[in-house]
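One chain follows as structure tokens, the form predicted on its own.
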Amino acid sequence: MAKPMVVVDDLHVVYRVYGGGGDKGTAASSLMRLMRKQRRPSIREVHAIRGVSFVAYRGDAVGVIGRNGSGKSTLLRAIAGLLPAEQGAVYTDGHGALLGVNAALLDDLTGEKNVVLGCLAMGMSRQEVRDRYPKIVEFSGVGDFVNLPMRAYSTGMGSRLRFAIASAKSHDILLVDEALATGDAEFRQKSHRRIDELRAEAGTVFLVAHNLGEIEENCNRVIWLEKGKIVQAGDDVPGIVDAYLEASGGQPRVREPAKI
């Protein structure tokens, strides 16, 4: 039996937003409240994840689908340990590495320095960084731009470099949040192969992507979230994707017949 890597048990995540009702809590609004001797702004609670439970096993690639605001990114951040549970718990066998479109790369540093810092932050030795650096740059496809500051990169180039850095090391749990969205077809194929390699190296991958083709190509399981709750989950990836499309007003995907 495969080994459980992530156990999510009746997870609830609640955001507390200060300044509800249109008051964004800026310095100017705070000054006005002081002058008027008003209280602090109200606190609005957003229940982002509502009683989610599932188990992911070693070697799984789990796609997470749902509309904007359904709780996909919040779920990944909770698994990575970046958000506390209001109720329930997340148990992981190993460390979760979150890779998202906003993953921390420093705009004022060159791509080269970001590669070095990113690899060191993942626990690589300096010798490991030197050994893996050429392959990371080659995989990202940024070419000579690696010697330029990150602020000179396009969105796609930054996204490719983030994925190349994060996937340079095998992770117990790799959480990919829309990091492949801006890659071209060639890069998506390379990313697909790399995710397969990460699974083969006994890791577990979670993938959030609005491109449902990426979910079907990369994942053996899928979780469909809506308003912070699981609508469907399981290993019938095409069936759940079709059900999600129909519920969203779309048409089921047309797939090539299986070759015999």
The other form holds:
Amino acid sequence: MAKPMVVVDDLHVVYRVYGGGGDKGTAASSLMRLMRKQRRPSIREVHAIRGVSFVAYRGDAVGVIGRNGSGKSTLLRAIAGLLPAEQGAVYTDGHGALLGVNAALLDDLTGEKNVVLGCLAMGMSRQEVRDRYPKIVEFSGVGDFVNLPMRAYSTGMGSRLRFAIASAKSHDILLVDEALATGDAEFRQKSHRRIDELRAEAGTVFLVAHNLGEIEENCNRVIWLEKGKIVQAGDDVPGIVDAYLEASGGQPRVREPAKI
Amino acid sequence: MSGPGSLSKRRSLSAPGGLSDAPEMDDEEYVPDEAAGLPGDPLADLAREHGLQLSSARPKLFDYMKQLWQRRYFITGFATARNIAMYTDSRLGQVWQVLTPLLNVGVYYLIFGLVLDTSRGVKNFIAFLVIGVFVFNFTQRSCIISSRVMFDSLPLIRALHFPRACLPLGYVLIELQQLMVSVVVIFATVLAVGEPVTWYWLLIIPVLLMQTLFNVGCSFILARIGAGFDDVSQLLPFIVRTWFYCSGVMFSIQTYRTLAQHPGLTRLLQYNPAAVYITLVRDVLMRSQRLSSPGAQPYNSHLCTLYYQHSSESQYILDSGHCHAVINQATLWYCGIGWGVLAIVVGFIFFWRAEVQYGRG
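Form predicted together with the partner chain, following the form predicted on its own:
Below: every chain and molecule of the assembly, starting with the one above.
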């Protein structure tokens, strides 16, 4: 019996967004608000996840699909323990490592410093960092750019380096949020292999991507989210992907009979 | 419960409507699933059975300290990297580390030493002032930058899992590094005004250690408050400036003439942690301060009165030592230890209790 790694139990996540307008934005109106002891009108609640439940097991690669704003990234951040649940719970075996496109570490610092600090923050010893450093830089393929501050990187290079850092350690749970989407074909191949390796190391991988081909290549299960709820979930990856495409008004994917 | 297909079985547990194939979602109020979290809830039981932990669970205090110790190289690395990054855009670079406090001393000397003449009754006022400014600056900067540390490091917090206490600790470490530069300037000034080098100088190490503990404690508290309300970092400069004027940076609380008539107020000002550390550093490094601090010499009411009548004349300037001390030297040391320990214990626990809330929203 495979061990469950992630149990999501009727999860609800609510964001509180500040500054959503509604206030005139003058000192006088702010003062009036305080006098009347009103809450800030600009606080708005966004109910991003509305009762999601599922179990992911050791060795699973779970794809999460859905339209923009359907709660995919929120779900991943809740699994990583970075967002508290409003209701329900997320249970995990160990900590999840989240990789996202906008998860810049320290923009002012060089790629090299980011690699070292990122690895140290994940709890590696200095010796481990020294040992893995060349492999991480090589895997990311940023080359000489490693000595430049990360704000000088292209989007693709930045996300490649971040993926390389986060995947340097074998995590029990790796959460990848569109990080591969910006890589080139060569990098996609490499990261595909790395995800397979991580799965083989008895971990669980979650993948959020709009590129459905990527989901089909990497995942053995898929969850389709819509407005914070699960529409379909299961291991019939092509079936659910097609249903999702159909609901979005697209055509089913044309698949080659045999994939390499 | 295992094997292929179990995920699809599981989804029958999701909220009503979760199974429907048509993506027909409306914005109806969600109906809370009452089974969640209670005993008998199959998913919670499954999680418990396999020893899974709540993903947003707060680590136990002792485990947290262990994790923090394990990340010690991250803290130092983070501090060094931030320190370098802070000055990359300025041409003078790290020179600003020395230049900023020196310019501050220049301004305060101009205003308080020359224009307002608060130097009255203090020997070697310039060294006295330099120590005050630099030592206070350490606490001030630690507090102010810590109130922003959680905002500044949001990407890092959201990307990686590590004990968040690393961040305020790293920031205080940056300030400690800056203080080391300042200490060199302090030594140079103290020597330049003609104070002798003595074994007492070594005591600066425990004093600054206690102050560092105090600063770390404060920065934990302010980091947590600042993470919740951005208003704090707007308000803090005013609070700190008030504190600055209460801490005897540019006048001597012990011997200021106007204060001498209000022993109650003097006592209060002297218990203030910033004043405690400043006074201790002054007493350690400056012989003139050791000799002139009230209580340092046998009590002599005649000399004491003379001091307050003619404090600007150099022949009486050290006679304040013959007055009664409001707080004696030993109490000052106990205060320094007390404030440091109190701040770090309270601050650490206060910060740790909100560990899982940082970076949300």
